[in-house]
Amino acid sequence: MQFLQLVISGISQGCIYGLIALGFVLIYKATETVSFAQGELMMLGAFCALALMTLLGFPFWLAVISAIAAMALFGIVLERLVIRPILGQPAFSIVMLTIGIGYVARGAITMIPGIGTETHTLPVPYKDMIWNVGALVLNVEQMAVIGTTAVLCLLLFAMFRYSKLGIAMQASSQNQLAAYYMGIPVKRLNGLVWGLAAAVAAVAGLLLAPITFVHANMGFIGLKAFPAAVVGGFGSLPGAIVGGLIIGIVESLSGFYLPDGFKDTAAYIVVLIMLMVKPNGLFGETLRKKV
């Protein structure tokens, strides 16, 4: 029952990871780079959910859906006014662009006064609450992240698969010039992607937060939903979330079982052994290109 009851929190925890990641693959399938600030767009959308619900006084149902959408929006523009302008620039440029994207945005969290500096509590209508099934004693805020993520990738499966704006993403992100040649919009999809990651982002955070509290620190856990991009591979959106729920249950598990110290390293351990086994990690695709 112990052992059920650290991979149920591996799984909760995983999640969080897999929805960051999402935002990861998302960018790289179409600009093909890679976004750092994912951590700190998750921070974002949580603080906005903080300050609709404490300074504004908003429903927790409404503050998450605006937060959300504030955060969509953000991303937008974002990539409009930011990102946009240095594309087709060396790879290197755009990661160092997106890493000082990150630490502004904390940076201009901390200096809020009394805010920034200090830790929140979201207040959630679940807060605390437990199911009690057998012997077994589940934590509702894990299971709202497990369902949440659930819904959240059946309808980005469904958003993907059966409307006409998942299906112009897929056909950008596969090749940008032969989209653009069939009268796909594609420097709008991109901006949508953006907004798209965001938006996933903020739920991450929000999700997160009645669990960790609201700081303006807590976008480091980025630096663990990457690896769990590289472990499902980085072309793949299933993969995103399976690769977190690997990264998640490792951790769990080797913080319980094993010394201390390993459960802060055992998703790189991880990475490191799918490198060597799998490089393209478990639904990455080998891509060829001619030179």
The other form holds:
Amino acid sequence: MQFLQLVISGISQGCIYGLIALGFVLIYKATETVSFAQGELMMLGAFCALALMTLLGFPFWLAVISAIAAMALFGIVLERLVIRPILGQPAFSIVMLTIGIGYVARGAITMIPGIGTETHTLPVPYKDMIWNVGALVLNVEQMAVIGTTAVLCLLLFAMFRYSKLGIAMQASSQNQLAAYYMGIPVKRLNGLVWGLAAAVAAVAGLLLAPITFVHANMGFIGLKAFPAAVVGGFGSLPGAIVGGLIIGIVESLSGFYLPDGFKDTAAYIVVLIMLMVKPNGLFGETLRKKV
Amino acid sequence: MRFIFKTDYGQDIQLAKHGGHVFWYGALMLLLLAAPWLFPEYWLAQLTFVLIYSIVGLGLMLLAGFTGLFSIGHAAFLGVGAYTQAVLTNMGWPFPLALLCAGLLSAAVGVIVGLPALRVKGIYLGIATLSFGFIVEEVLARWESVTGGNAGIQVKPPQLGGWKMDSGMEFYFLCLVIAVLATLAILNLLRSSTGRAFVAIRDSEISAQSMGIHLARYKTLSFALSAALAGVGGALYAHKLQFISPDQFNILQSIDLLLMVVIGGLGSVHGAFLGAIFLISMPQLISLSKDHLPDVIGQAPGLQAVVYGAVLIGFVLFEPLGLYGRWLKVRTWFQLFPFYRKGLFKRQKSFQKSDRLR
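Alternative state: the form predicted together with its partner chain, after the form predicted on its own:
All chains and molecules follow, beginning with the one already shown.
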């Protein structure tokens, strides 16, 4: 029972990693760049919802929806202003650029007097509720994470499978030039992908907020999502979620069964092993370049 | 305007291309030698930090700027060097021997990290080094019998024979000597066949391989050399601070190091020094400007992060060659005086070079 309990809490933590990793993968597939600012986008989303709820007095659901929409818009604007001018440059410069964005976001939040340096709790309606299922004690906050992630994955799956927009995104992620020739507005799609990634990050932030707290440094959890993305295969959307779950469960189990210190490094040990054994990840596609 | 006609191969790889180089670098050297008598104690300490970071920067520049492999966990090598030095000198080892061990141990660790680097590329390598950095930080914090854990460890001033270098000036000269030696070593390495092999790997792995360059060997070598320099820098850093703890070698430090080489100018030896100067002087400039800003901005704790991030974004967008690139433009403007064209350094727009398809 102890084991099952640990697995469930691992799954809920893993869902957060998975959602952030989903953002990496979306951006990586569309624009071949890796955003190191994904954790900070998540932090901004949580702060946005917090501001809407406590300062403007929005009801919970309205605040959640407007925070997600605001972050999506923010992602689109960010892509247009900062990322697009340097597309086509080596991946390294874009990595540095997103690190810079992360710095600015973290610093800007810290600079808000009275709010930035404190930790806050997001007032959610399901705070501190507990379900008892047999001998298991289920935390509603964790269940909300798992449930929302599942729903979000279904929505994304449906979008990529059935909607014109999703299919266009897939096409442009497979071969941008060919997509251009087919009349797909690749540049606008790139903006939308950044918006989508920011929205997913905001969802992750809102789900994480009740479990930990809302503070300026909560974005560092994004660094744990890199292992998730790599374990699943950097270019694969289901891989991101599966990778997140694996990292979450490994972390939760190693925190209990292994000596101190392994909990924090478990994710990184897993990713190093993965890179040595199967560098493309579990779901990674192998593509070959023809010379 | 100066015209240099190259008539043989030896001229192409000379260290000093013309008399101007000898003159200006000689003048710089004299200035650095006279620095303890010219500058107050505090400035000298900052200059020492610049030299230490330059040594680390040279190492990272070799890896990121010349071999094209980037490491987001470079502070780990710094940490390995610093802790080796601290533990060995506390055991009573003489300074040069401890420094050698710090460099060698870091290099050995660099080889271990370099091994997975043979199989993975681009962002995967970044994540591998990032993971490695976290693991080293955790090891430093947990291996309490050796490292003292989170409580940190005291470091004694360096000792050469019976001569104890505990004044700022003596330590400054020590750092200066090591920095000059490191620079000469890197410059000479870069004009040797090994250095050209590194640059070839950066420019195109496929063509480097078809020219007969053993990719695995050279990539591992690059990691080892870079880590060794970082280790030496870390050892000096430990002596300078006289106290080290694991949180000085965390991910933020690694990112600072990367920021240093990118802002300095990737792919130039000057860049390592310019970046170090930038990294050390930036907090000073910010604290100077604090008095002139309104309190809401000036006293806010996040100001430094915002400025760092904004400067980094600005450089990547507008001056990808970094500070050295800016200097190059100014110099070229003077050299070509009436004929300077605006588009001389314009980047070639390339459409989405793929990292996936390799």
